[in-house]
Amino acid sequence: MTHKRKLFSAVCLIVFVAAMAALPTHSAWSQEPTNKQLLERIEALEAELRQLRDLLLANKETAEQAKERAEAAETKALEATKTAQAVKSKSSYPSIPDTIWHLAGYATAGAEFRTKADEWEFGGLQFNPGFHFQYKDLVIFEAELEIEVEEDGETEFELEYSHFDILLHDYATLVVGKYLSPVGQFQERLHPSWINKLSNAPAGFHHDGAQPASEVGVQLRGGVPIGERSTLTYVFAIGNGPRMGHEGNPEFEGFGGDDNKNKAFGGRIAILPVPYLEIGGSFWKGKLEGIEGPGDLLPTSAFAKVWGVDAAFTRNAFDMRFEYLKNTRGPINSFDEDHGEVEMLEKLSLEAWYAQIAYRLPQLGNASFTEKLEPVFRYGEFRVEGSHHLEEQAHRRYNIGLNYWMAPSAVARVGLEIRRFFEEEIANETLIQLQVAYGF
């Protein structure tokens, strides 16, 4: 039974009761009511009827208003849906293009004071633009140029890397071209000036050092999740390999050709038990060709081998790193430029390692600028056996620096570098370094 039907039944019942009450009782038949009594009864009935009528009208108006509100809301919803459909049909959402390109890189400028020279020297001018092109989710091409002003004022151009990344799988990418050496961490990940925590590379992680710089070849690399938080990363590579450098040291500079039939191979495997901790190991091996010499100095060749371990802990404000590399080369013939003759070079051993810690300061009191400060300390060693020329570069190195981060990728830094050479006849040296670096 609806609300209106119940209300109508109640009205009828009240009217019936009122009518029965208006009839004279058995005792009243013998005594007629007065006109005043009848008038009072009629007025009471009329009042009750007016109240019932008002109640009926109020409920009727409320129901009609509710119905009207519901119809109005439905109409508005339909209009909003039509409007949204019209806007969607008229709007042109930008679709993702098949080809995407991106310009990145970094720039550096600075000054340095050397105690040996007893003078300030402005320099460190470097501009490294990087280019990235991607076609869908299939292939990426990336390249980086290094443009640097030398001490003599000449501008040197060098192709740091240039390779194609073919995306084979979520866990595998094939890299073809000239790529940065995957041995260790510093060269491939940390050498850009705005990423490196100090103004220069650690001892032994530069040209004529223990770490290979680059290679031309192919590599397969990727990462595989292990459980919920752990990851295994890998790089397996093959390339043209090293060549004989000055004083017979092997140079891994990404040569575009091979001077022997043997290819260099190696790679790196690392485990991240948690996202902020990485522990890795590297290995690289390549064959070097000697030259023909007179008498007993037969044409010889030797293998250059590199192996190392590294670790990185990067969590919250802390950045802590350790890296060790051992680079060896067997005995081999070489040309002595000073005497103009062929000589037999003994076994060469290069050893380099460093440990580094950086900490981003929190806000101290009301001084918010302290959040932009990052003190850094690094200690490293570069040791050489088997080359008098390179032994002159072997030393211990202490670095203390302070970085001021003007932006997430823009930094101004000041540093103190102390070099203690292992050769007693070589004087120790202290450097004061200033640098501004910007990554874009």
Second form
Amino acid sequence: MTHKRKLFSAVCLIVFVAAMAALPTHSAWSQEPTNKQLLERIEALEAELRQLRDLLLANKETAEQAKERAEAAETKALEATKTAQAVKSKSSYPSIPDTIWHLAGYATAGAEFRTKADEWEFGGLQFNPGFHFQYKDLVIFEAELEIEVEEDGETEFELEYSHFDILLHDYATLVVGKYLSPVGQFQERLHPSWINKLSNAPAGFHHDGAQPASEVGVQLRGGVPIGERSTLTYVFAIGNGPRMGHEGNPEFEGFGGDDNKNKAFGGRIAILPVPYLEIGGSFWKGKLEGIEGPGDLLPTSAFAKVWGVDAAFTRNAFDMRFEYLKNTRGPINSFDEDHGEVEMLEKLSLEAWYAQIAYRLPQLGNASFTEKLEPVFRYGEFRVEGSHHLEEQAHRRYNIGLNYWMAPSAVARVGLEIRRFFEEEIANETLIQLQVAYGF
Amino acid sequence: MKASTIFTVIALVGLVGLVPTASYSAHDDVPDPAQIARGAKAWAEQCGRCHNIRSPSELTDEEWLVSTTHMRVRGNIPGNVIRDIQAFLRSSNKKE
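What would you give as the form predicted together with the partner chain, now that the form predicted alone is on the page?
Starting with the chain above, the whole complex follows.
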């Protein structure tokens, strides 16, 4: 008989006996037991109880012993793991110093044929060294220079960005300094030549277009996981803000000082329902001061506002992107050099968008060569209203390209670009582009 | 919006952020196999979203630590995901 059963029967017996004892014995036909019989039964019960008690005690002892043994084993296991870890960290993970750094960046070279010039030209020479210094998991400083050889042989030198990233916690980083504009996706994340799928920026996403370039100020940014697969990302930023360009367009070029008391602010919020799909929305607003000139008429100020939406789908061999930006400036009085007087400039609207698809070819048969090929197609538009000079630049742009990936960040590419201007008197243009780019 | 209001909001949010919520021990942690597995998955999912996925053998442990922290900021990737990726890279990149 197992212990449980014995225990169960004993308990039943006791309950039964107790119940019996409690019952009034007025059953007319019950046989009265003799005293001797009762005594015998009680003795038997007592013996059984004693047995049970011994059993229980024995059980308790074994449980305690087992517990002790388990505890001892656990301590030993812990010690073993610790020793193993110490050995492991000495052998395969050399201790890492508090300050670590990395030299990165990218370089570009190329050639271009323009139907307007009717000749081939070597150019697009760019060297962008990037510097990253990190102190533990607390702060990282990142800076990138843009060194460019101009047509006239001059070398242009620019501090693309230079900022501290203070890692507050897993979901928030404070950025301080000159940063690339977080508005949209092209400027902050796609423009380096080894990342960009084509040789140049989409129409309206270059300097003087609708896309803000950079800003001097602070950002609070990060990504927050939502459930297993989704992430919400945010960038809230504030900075010195834009200034008036000579064509009356707002320039968002990361000015190291502020020409008014108003700070520009905005940012971007994006949701990644799954890691390969990102949908974002951006906003930026800053005050512009008209350019001052000689004479009595004073310039006025106006607001420049940018908003946009962007989307990216990057799965398997596909890389598909869409981005729309609208940049508007209210009417403003500003000095016009051409006419030598303060002029009232009407409302200006710059609108730019593109859709792009790239597809990395699979291996065809035995030729691994095809795996390195990536055809690209992009269509984009840049529309302008409110500035004659800028309206001349408004056009539709068709791009077809082919990338040959020598390495994940080294590419040789060829492309065909067709520009169709909205102003009828401006001749359309075709470009053939060759480029080599390497990110390191 | 007034600049001072924006500053206050950012400062407040930033201060809230200063309350540490996780350990920053990527520098001396020894990855466990579960973390490496999570890291491999996150690497495949996150690191090819903007550019081609780079090869783990391109950089040293130290360089990867800097570069992944750089990407944590640029790509708005949560810190814990980056630590998993770092663990994966340490276990699979070339040794110095």
